[in-house]
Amino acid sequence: MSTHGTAAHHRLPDLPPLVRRALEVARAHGFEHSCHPEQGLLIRALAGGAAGLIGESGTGCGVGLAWLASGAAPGVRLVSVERDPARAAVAAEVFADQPQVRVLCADWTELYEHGPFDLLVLDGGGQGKGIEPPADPARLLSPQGTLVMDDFTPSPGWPPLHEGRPDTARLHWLEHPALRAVEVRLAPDLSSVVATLRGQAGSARDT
């Protein structure tokens, strides 16, 4: 989840009316940590290049999921998981007139039984910050599929370093061998890695 990205909304005046009516929700119930509206962007126009399947963990009060949505092509179809209860009910609500969009409460690894997915959003588990074990790409992206990571902040020398010390979560993306991998610095304090699997049906291999 992103620090203050559902304030930071405030620096884009036109917003995809599907985002704009997340945000009224997400600050209606005090939800400050919607993503940041450059990682929006982002995974808008990556959405535009998904054939059949988009994935999200963390769907917050929906803004996210709202720029996913609002850049998918007809026919596409969004699945998003959020842990907490009352935050997933709330996120339904956003999408409840959108029938190719679902929210689920659920931990992230519920992903693994509604994919592959052709684009794949982790935000709210999977990315193996902390003690959490990583998704395994190879198990939840269709052949080529994106995986995009958000919230990491830009490191000017390599390893990328986190509070002074390599960036293990950020360093496992980056060098994962079944992925080509790359960070993108969104803002001078904001940055994701973006990745898309290696080889065909999930194979690590290149082709």
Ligand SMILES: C[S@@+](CC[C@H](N)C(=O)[O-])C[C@H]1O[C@@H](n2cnc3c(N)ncnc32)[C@H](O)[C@@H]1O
Given for the second form:
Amino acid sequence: MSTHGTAAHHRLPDLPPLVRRALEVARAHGFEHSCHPEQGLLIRALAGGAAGLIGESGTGCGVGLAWLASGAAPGVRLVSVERDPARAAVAAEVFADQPQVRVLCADWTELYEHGPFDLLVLDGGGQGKGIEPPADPARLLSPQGTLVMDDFTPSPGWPPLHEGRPDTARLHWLEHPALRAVEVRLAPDLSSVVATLRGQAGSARDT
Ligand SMILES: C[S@@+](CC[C@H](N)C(=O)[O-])C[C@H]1O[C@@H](n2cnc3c(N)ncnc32)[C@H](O)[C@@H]1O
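Form predicted together with this ligand, following the form predicted on its own:
And the full complex, kicking off with our chain again.
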């Protein structure tokens, strides 16, 4: 989980207005676990490539969702799912004047009812960390879709380690047979996994 993502935003001077609004709400509610600004910059750029629908698990107070909405082209819709009712309510307020954005109060698996997504950010459920089952990218992504997960600690060797042991959640995504996945280091202490679906057998993308 992003322990100080909310506070870390003070490093960036020119934040998009929606991100500023979500940060004010996060601070007012004492929510420290917003995404890091480096992740925000990454997902804002990726949102610009989405054609129709963007999804997110774990809305928090809406900071990551605000980065996504700030990068999305007109006409692109965004759906984010948060299981904590109080956080879902304040996040929905942040986007009250953004009709293209929906915040749902539910378990992340509700996303299966709303996809497939051109861009899917897993930030609260679906990452396969701990005992929860990981999301199924083949069901959730459109054929050209991109999956992003953050909050990994860069690891110098292979396999990547977490608390001294092979990081099974990260390995799940990096070695997933349906995905072409890469780990991107965003800061000395932060990396994200970005993945796209492999094509059907025999297609140009199936390599
Ligand atoms: C790291 S925070 C999300 C930060 C947010 N994406 C942002 O960038 O500001 C994780 C959030 O996921 C929510 N969450 C955890 N497990 C969940 C689940 N199974 N379904 C829905 N939300 C979940 C938590 O309540 C928490 O608000």
